[in-house]
Each structure stands twice: as C-alpha cells, then as structure tokens.
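One chain follows as structure tokens, the form predicted on its own.
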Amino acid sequence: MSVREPFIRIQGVSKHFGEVTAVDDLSLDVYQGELFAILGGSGSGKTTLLRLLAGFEQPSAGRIVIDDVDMTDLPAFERPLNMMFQSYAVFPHMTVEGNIAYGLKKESMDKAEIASRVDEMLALVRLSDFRHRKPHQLSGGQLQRVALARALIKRPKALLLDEPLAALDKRLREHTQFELMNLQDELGVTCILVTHDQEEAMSLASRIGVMDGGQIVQTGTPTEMYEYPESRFVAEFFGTTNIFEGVVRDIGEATIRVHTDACGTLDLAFDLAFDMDAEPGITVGSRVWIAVRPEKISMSERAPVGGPSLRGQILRLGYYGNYSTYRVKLDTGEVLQVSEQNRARRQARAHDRQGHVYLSWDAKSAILLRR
C-alpha cells in the first residue's frame, strides 16, 4: 500500500516581530487536492502563517516546501501559488474580463491564449454574460467570483484564501460555500483557507487545523474536531459545549467513572479507537474534564427510568426557527445549555419554565478531556 506524500510541508516554522512570536515552531502537512482550513481567533497567528506561505513574510526559522521544492527564500512572485484576499482587491477601472486577465497580461502571454483562458474562467464561475461590466455593477457574490477566477487563471499549484467569504451576507455566504467546494473539486487545486468562522471551516474543509498562540493545537476532519476534541480549548472553539471538572474514580475496559461537583458521579463509555488514544496516561485520581454538546442532551418533564439524570429549571429560551436552545439551572447551581430540533409546529413552548425538567444523555456522548 503506497504512502500518501504531503504536497505542502511547513517544517518548524517560526515568525518573530520583535519580541512578539506570531508563529511558534509550527509544522504542518497539507496533501494535494485537499481543502485545508486554518481556524483560529484574532491574534492566533493564522494570517501570518498564510502570508509566510504566500511569500509576503519571511520566516525567522524553519522551511516551507511545495511539491518537493524549497520555497522558503523565494519571493512571492516566484511561488507556484496565488492568494485571494478578503477585500477581493479588484481593480475598479477594469471590466470583469480585464480583472481576470490582468495576471496573464503582466506575464506577456500570447493574446490568443489569454482570451482562451479568460473564456474558460468566465464559464467556470458563471460570469460570461458579465464580462464587460465594471466592479461597481456587480453584487458581492459576483465580485467574489471575479477574484476567484483571477486567482485561478494562472493555474497555481495551490490557492490561498484569506477569509474569502467574510464580506458576504449569511445567505449568500452559504450559497457561495457550495460554489467554492464544487470549483475546488472540479479543478483539483490544493486550497488553504484561513478563517475565524467555525461553521465555514466545517462546511468547506476536508481537514481543519486549529491555531492558538502561534501553534497548531489539533488537526483532523470536521467530524473529528467536533466529536473528538483533544482539549477544552478545541471543544469550546467548535460550537457550544457544557464542561464539568471532575476526578477519575474507577477505570474499566471501556468505561470510566468520574466524580464531578456539578453532576455527582458519572459513568462514561468510550470509543477506544479515539478517546483513550487521545487521552493517554489517565489513571485513578486524574483531574479531567467532561464535555457534553447541547444537542446530545435530552430534556423531559419526568425523570428517565434508569441511567443518570440531572434535575433543573429552565432560565431562558432562545427560539431560532428550526431549533431552540434552553439555559437550564441545575439543583447544584450549574447552568447547562440544551438544544432541541423543532420537529413539530406549535405556538406554545415545548417546555414549561415554571416546572422542573430532567436532563440526561447517552454515556458515549460525553467527551473526556485531560487538559
């Protein structure tokens, strides 16, 4: 069985700005044809890392290798990649056609070849009927496609995307996400996307790397990042989660008993292929944290028969149409968030704020964390 070789290798890369370390001894492999998302909050180092890849910044240490060629000291214009900026940076005095063709004209390519490639790109991004329009005559989604076509027309080995959908409204952003995925799949170009939007990363990327403090703290598929986070930081970064601190009381073959102040003693069952590999070294007496996603929690007015349950009272309700969220204060004083799909049409609330409710979840739904 052949081993898949990385297409982009970031090896021990650091970047210092005076006494500030923006990227700290970071190593990462990206494979050909994948859409890899770098996700992080403000100041995490994600944009600096993208600029290092593009050649706009030089690393203080480490190497960047693309397709087995060391790019570390090459200037941006000699690297086989292109970058699409958040602002799109289209030329306002040029037509759609002129903007897309700009990079090829700067390289003095044959006019017939330029025309052929421009036609190809216009058809690909469905802008053939808009080729003579100026940027001010286009919608936000159309401007985004112009910028994408201009980045792709030079046929780069990799495409760097810096918050490419941030300027679009929610509905257009969701529509454009599917367009971008289809284009990336059709062309097979390797893409690295930088974003602070967890939903965008999860819907677009085949793999995600979460950055914090200039380092990649975890990589994985969207499912692995959401269902199997390796730290409280990652668990809380992806969506919403309820976290309890506790102490391990007993360890079985596929179960662990944890005592928490908020919920008492919980018996947790684990997927050994993930949880115990991700959390090595846990012993009786270890300090751990238990994370439970709001959608994993069931809520009812009656105590469930068998299994652990927590009693509380609803403090607040948030109605979002397709689902509702509840803030429930337990008898211990802990406040949990619960979410439910609104499967039935109703005018009244599904649960009464005046009475008590009982919360429960499947033992395998809990996430065990040691940091």
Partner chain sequence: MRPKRHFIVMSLAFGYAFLYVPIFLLILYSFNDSRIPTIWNGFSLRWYASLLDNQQVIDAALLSLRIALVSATAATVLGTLSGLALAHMDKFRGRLVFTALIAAPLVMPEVITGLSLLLFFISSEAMIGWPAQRGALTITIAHITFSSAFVAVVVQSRLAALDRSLIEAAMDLGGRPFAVARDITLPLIAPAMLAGWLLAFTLSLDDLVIATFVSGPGASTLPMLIFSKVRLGVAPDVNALASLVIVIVGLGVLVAGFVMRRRQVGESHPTSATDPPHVVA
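Between two forms, the rigid core is the largest collection of C-alphas that superpose within 1.5 Å. All values reported here derive from a predicted model rather than from experimental measurement. Positions refer to the first chain, counted from 1. First, how it differs from the form predicted together with its partner chain.
Superposition of the core reveals a Cα shift of 2 Å or more for G98 between these two forms. Once the cores line up, the CA of R155 ends up less than 2 angstroms apart between these two forms.
After superposition on the rigid core, the Cα of D73 moves by less than 2 Å between these two forms.
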The other form holds:
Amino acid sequence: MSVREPFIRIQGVSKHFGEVTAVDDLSLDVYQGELFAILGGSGSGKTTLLRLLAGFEQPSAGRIVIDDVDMTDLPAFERPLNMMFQSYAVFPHMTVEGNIAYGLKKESMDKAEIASRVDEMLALVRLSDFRHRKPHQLSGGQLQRVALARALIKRPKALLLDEPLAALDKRLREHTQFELMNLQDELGVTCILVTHDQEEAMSLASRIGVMDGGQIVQTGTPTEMYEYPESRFVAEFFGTTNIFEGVVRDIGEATIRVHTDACGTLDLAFDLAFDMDAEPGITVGSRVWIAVRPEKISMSERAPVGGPSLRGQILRLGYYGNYSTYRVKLDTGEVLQVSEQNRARRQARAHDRQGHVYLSWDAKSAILLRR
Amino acid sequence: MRPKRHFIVMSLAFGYAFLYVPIFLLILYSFNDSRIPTIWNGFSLRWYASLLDNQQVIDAALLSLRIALVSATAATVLGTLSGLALAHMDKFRGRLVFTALIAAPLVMPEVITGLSLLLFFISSEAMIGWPAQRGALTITIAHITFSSAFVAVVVQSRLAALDRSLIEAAMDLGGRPFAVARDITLPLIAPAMLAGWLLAFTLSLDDLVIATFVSGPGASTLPMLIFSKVRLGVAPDVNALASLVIVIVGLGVLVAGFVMRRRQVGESHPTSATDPPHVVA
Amino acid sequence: MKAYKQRARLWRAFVIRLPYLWLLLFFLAPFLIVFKISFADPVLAQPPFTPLFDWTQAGWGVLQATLDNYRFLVSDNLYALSYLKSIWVAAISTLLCVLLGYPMAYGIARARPDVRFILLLLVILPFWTSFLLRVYAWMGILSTKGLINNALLALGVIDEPLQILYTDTAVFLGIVYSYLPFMILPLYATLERLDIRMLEAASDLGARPMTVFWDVTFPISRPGIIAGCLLVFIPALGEYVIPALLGGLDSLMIGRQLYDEFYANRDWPLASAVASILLVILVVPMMLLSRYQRAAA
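Since we've got the form predicted on its own here, give me the form predicted together with its partner chain too.
To see the whole picture, the full complex is given below, headed by that same chain.
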C-alpha cells in the first residue's frame, strides 16, 4: 500500500510575522497513510506550520505540495485538507447533523448524496442518536467526535489535528486515542497532528517530527525518537534522561571511551543505529554528551562483579506502584535518576537509604550526543 | 462579617429605593386628578386622555419614532461594520484614530457633540448648499453617528468573545468568505446586533441636547417638546406622557433581558472548549 | 484563481472605510470646525462669525485668526468660575456615586446568581429609560410644593417649605441619580470576577474581614473604580439638562454657559472657544478611561 513517494511535501517553507520567524526554512515529507505527529513546545512554530498546511496563513517562502499538486497559493476553502480544531470549533448554532453536513453543502452536492454520507459518518462516530442535538447538549467527547466527523466527511487527502486530545480528561484521552487510531486504520487517511505532549505523539503517531525554533530537529518512529535521539533537546523532550558532558578520549573498534566529570571514564558500545560513519567529526578530544535513561540503569547493594560501576547513596525515592524512582547521589556529587520495576511484592523497601548502592548500565544503552 | 453584611444589604435597599421611588411617584401622580401635580386629588385618567387630543405631542412622538427607527437601523449597519473592523482586521492604516473615533462619542459631553455638528452643518450648507435645511435629516445623521459607536462596542465585544477557529473551520470546510460571513459570523453576532439596535433606538428616542442643537425650525422631537414644557415646572400631562414612555420602554427592556438570559443559560454549556459564555450588554 | 483575494480586499476596504469615513465626516470634522470657529470674530450675520479662511483671487487662503475669544474667556472670571464649579460639582457627584455604588456593586456581585441577574437588570433598566424624564421626576419631588416638603410640613419637622429645587443640592442629587448605573456596572464587572478563594486565602493567612477588604478586594477592584469614576465624571462635567432643570439660575455649570452663549447671546465663536477648552480639559480623563476600560473589561 505505502508507495514510498512523499504524499505531502513541505519544501523550504518559512513564515515571518513581522520580526518574528515562526517557521524557518522547513522541509518535511509525509507519506500516504501515515499518522505523522509534529511535536514541539509553545513557540516552536508547530501551530503555524499546521495553519500553513491548512491555508490559514500564507508562507513567506517555500512551497507546499500535496499529491503532486502545488497548494501554496490555494486558500483554505480550496484545499483538499480538513482540520479538527483544538477547541473543536463546532458551530454552536447548528445541529450535529448541520455541522457534519456543512462541508458537503459548500460543495453544492446533491441532497440525497449528502444525507447518505452524513448517515454513514454519524454511524462511524456513533452519534446517530444525537443528530438533532445542538452542541451545547453534548459532552466534550461527543463534541470531539462531531468535529472529527465534520472534518472527515469531505474525504480529505489529509486530516489535520490540532492537539486532538488536549481538551479531554485523562480517562477519555486513552479511549479516544484508540478510537482515533482505529478510525485512521479503517479509513487509511493521512493524518498530521500537532501536539506539545510527547505521550500523545508517541502513542498515536507512526512517525514523529520534533520542532524547535521553527525547524524540524529530528524525525523518526517513536522508538527511534526515544532510543536514538540525535540531540540533548530531543533526548530531554521524550521522557526523563540523565545527561552528562564529557570529552572523547579514545575511539576503538567497537567502543568509544569518554571521560566525564560526573561519572569518570565511560565506555560506550556501538550498535546498529549508532555507527561512526553517521557521526563524522567525532575525534579524540571532541566535546560530547552522554545520555542514559533511568530505566536502563541497574542498581544493587553490592558492587557488580566484572564490570565498571558507580557508587552512590539514595537521596530520595518515589513510589508509583508499578515502579519506583530513585535519586542517587554519586560520590562525585552528580545526582542521577534511576527507575526500577517493582517486580515482587515486598515488605521492606527494595533499597536502603542508609547504605551505598552501585549503579551500572549496558555499554550499548548509553547514548552519545554531539549536540 | 455580620455588620458588614448588614451594611451591604442596607446600601442595596437604599440604592434601589433611590433609583426607583422617583419613577414610581411619577407614575402614581400621573393618575392625579388635580391640576397642581403634587397635591393628590383623587384618581383620574384625564391627563392620559388629554395626551390623545394633543396633536403637538402626537406629531413629536411620531417624528421621534421615525428618527429612532431610521437612525437605529443605519447605526446597526455602520456599528456592525466598525465592530468587525476592530475585532477581525488586525492591521490597517489609521486603526488608532479609528479606535479613538469609536471610543470618543461614548463619553463626549452632548453639548460639545451637538454644537460641533450644528456648526458643521452650517458650514457645509454655506460651502456646498447641503443640508438645505436642518430638521429630521440632520437629527438622524447626528443620532446615527453617536449610536453607531455604541453598536460597535456591543458587536465588537461579542466578536471578541467568539472562538475565531469557528470562522476558520467554516473556511476549512470549503466556505468562501462571503458564505462564511452569512453562515457563521452573522448568526453568531445577531443577538449582539439586536441588542445594539435596541440601544441605538432608545438612545435616539431619549436624546435632547444634540437634537436641540442640530434641529431646525418646525422639527421638534418628543424630548424637545417635553423639555420646553417642563423647563418652567411640573406639568401634569407630562407626568402622564413620561409614565407611558417609562413603562413601555421598561417592560421592553425587562422582556428582552429575560429572553437573552434564557438564551444565555441555554448556551452557557461550553459550545466549544475555548468559547467563554458571552455577555450581551 | 485570484478573484477571491480581490473580493476579500474589496470587502475589507468596505468594512473599514464606510464607518471610518462616516466618523471622520460627522464626528472629527465637526470638532475641527469648532476649533476653527473659536478663532473667528463674531459678526451679526448668518452664520454669525467671520470665516477663518478668506479665499483670495489667487486661490490662497488667508488665515484670519484671532485669539480674542480665548482672551475674553481668561479675562472674564465668570468662565473660569464656571469651569471650576463644573469640575467641583462633577467631582463631588462622582465621590457620592462611589460611596453609594461600591457597596451596591459588592452586594450584587456576592448575591446568588438568579438574584444577581435581577439586581443587575434593575441597575441597567434606568439606563435604558429616558434620562430627561428621570430628571424631570425629581422636579415634582423637590419643589417647594413637592413631596418632600409636603411630607416634612405634615410631620411638623419644618414650618416653612425648604428650597431644594433650583439649588446645588438638587444638581448633586440629579447627577448621582442619573449616573449611578455607570458607576455600578464597571465596579460590578471587576468585583464579580474576584475569586472568593482569594478572600478565603487572605483570611486563612490571618487577615481580619476589614483587612481582607483593604488588602485584597479594594486593590483588585481599582480598575473598576477608576473606570466608573471617569464614566460619571466626564459626562457630568459637560452636563446641561440636569443644571437646566434642577439647578438655580446662578448654577454656573459650563455646559449651561456654552448653551446660553450659543442661543441667548448668539456668540458662536465664544461658544466654540468654551467647547474647545472643555474638550482640552476632558482629553486626559478620556484617555485614562479608554485605558482603564480595557483593563476592567
């Protein structure tokens, strides 16, 4: 199904608002059937990018091509894209049915055809019984389904979603998330969603692009983003991570040796995704950063045999039921975050606050970062 | 907390009595049979009856109504456009001046507005011969000018409270700008336009000072007639007229208030996640 | 393809320009004319002033300005007194409005929602009914044969009727009565948004009720107080109807001076000068108002 020919091509797009550059010479390809998430903090330019795609803003430079048609100069009402707004923007003075039919009516479609498409859509989002209701009589989740149905009914080439889960409470979010994914599977529509919430992006998207300062800093699958970040920014955006600065001391066949003030000298092992060819410019003496995820660190009361380990003391622990987190102060003064699954039901605490603990991790689990 | 609460309740009671007792007394004494308005001499409808015979009062009332209808309608059109410009058009040349021109009529002392418009009409007549005479037309123009500012404020605050993504959503679904204005914007600001129209209508009916300045010989509005009658003291038939006007307008406002309240309660469930419940002035 | 853009531009131009031009023509231009005429000489003609520009044959406008009107305003202290008296009357009335309006607005804001709606409607209602007629209603109450005097005489409190109508007291009463809603509404708007939990937090931190009021409620409602004061002060300063109906012949309010200068003395340039100075006095409060209204809204 997936033709590896980009379906949506954003080519060198910039957008300036007076002095401010919201989107800065950004290029991005999205493939057909993908659920692509644009992830970024506030002010990263992600919302502007979405609005450029929808046609609410005109780019200052660059082109936007969808399915081989240049959309750059088309206004919003002529683009084959539909959007689900963060506020849902359900028309308060129209019924559920009226809202869903609106897009087709603007196409001057035949009445009977509209009616059957609306019926089909109402059934798809399970709102058939609510068709004559006004928006103020609906719950948040129902409003969201109206907004979704309204955007899908025109069978757009791509569906744009602006923070689709942000307005829902936690319980509803999980439910809606699966519903959205099922619907996307079923219809096969290409989706681009914008969010500031890394969990939302990781759980929904097949591919993620992280935005910062108006540019996409890295794209990849959720796993790639988490396990193989290319910068400290991305590493810190996805989950918690321990990062320490160091200097490359030696580059070997399969390992690279880095000296850090925080943890002394560490060896990192190359693996498939991290190969030296992709990282030119790393030479002996380069300044680098090492990132280690808390769950990759193992902790024991006794120094492990046959391998390096770091000695420290537990400062604090947080118990979350299924797992616990620890803040461990190393002898060097550096504080690391460690997390551990609580595999067994135990009476006593797993680790003692008084005595020393020893931390170690697989040489393949540490991430070497240039930026 | 106790004495403070007491004080507040007393203030409310005194304040509302202060606002309403004079009006009730006025209405009560409009049914007084006596020629001396402040001495109660028994119930009578004679002053109401005498109003019906007074062609001068009827003419003035009709003129006032005509001016109010025309000026409120024109002011609603102009004011809605102003409200749109202020709320939806972020940048244009002279926006600051425009904003000031909308804000100024709301607080400008009437003597100044009246004087300046009169001198304007006179100068314009001297220069281009228009307006040939002052009267209903000049009063209407004056009323359109200041009430359009009031309408603009009411419409603008409604537009500001609207979720702008409603308009974008309609465009996103294929609505061309004109269709979006007709399908979405207009129905959503219609209550504000109605409130603005009512406001403009009552402002026009009520205006004395500006009308006095810009009117010409022969055109006397109801407030002008009343003013000339009461300048010299209380007149019993004015009591009757005043009571009629106050009761009709008051009932109208009460009904409108309750109707809007019910609509508001109906809509105050979040229509969309970021649309705050709107307030109609 | 670009047709829609052109139409959008046309629509935009229409939306902005129609009301803009209207206001420029019928609001701004008249002020400039007033300002211009205030520099002209009065003559006994129709219109009774000399033109400020004389169009010579060369087509050049020759400026004929005179400062006589302003000189006269300064030399005759009748006008200075009128301005001062107006400011005084407006200021005292504004103060009275705050004193009465603040507790009322506070009470309305703290009332149950359904009661609050009715209380609020009752404040707005007089604003919609005729201003002139509401002022007129006081004439019957205050006159020497009016209700107050009749009641006091009947009760034996006084032997002679009091002269209340046609005094400054009546003017104060009339202004407070007419403009009280303008004070209450912005005050209510700020007080209504006051988070009750903030007051609880303050008392939780050990503040007594009056201290809570002065430390939290009052500062938060300050934009409302200022907006309300300006909304009363500005129109009260130029008020004509109230002093004309309720005030004495000697009540030297500037709005009345302007009216008399214009109609009784037919000295239009002088009336224009009076208006221009009044406008200058009002510029600062008006600018303050637009700032605080934005803050209070």
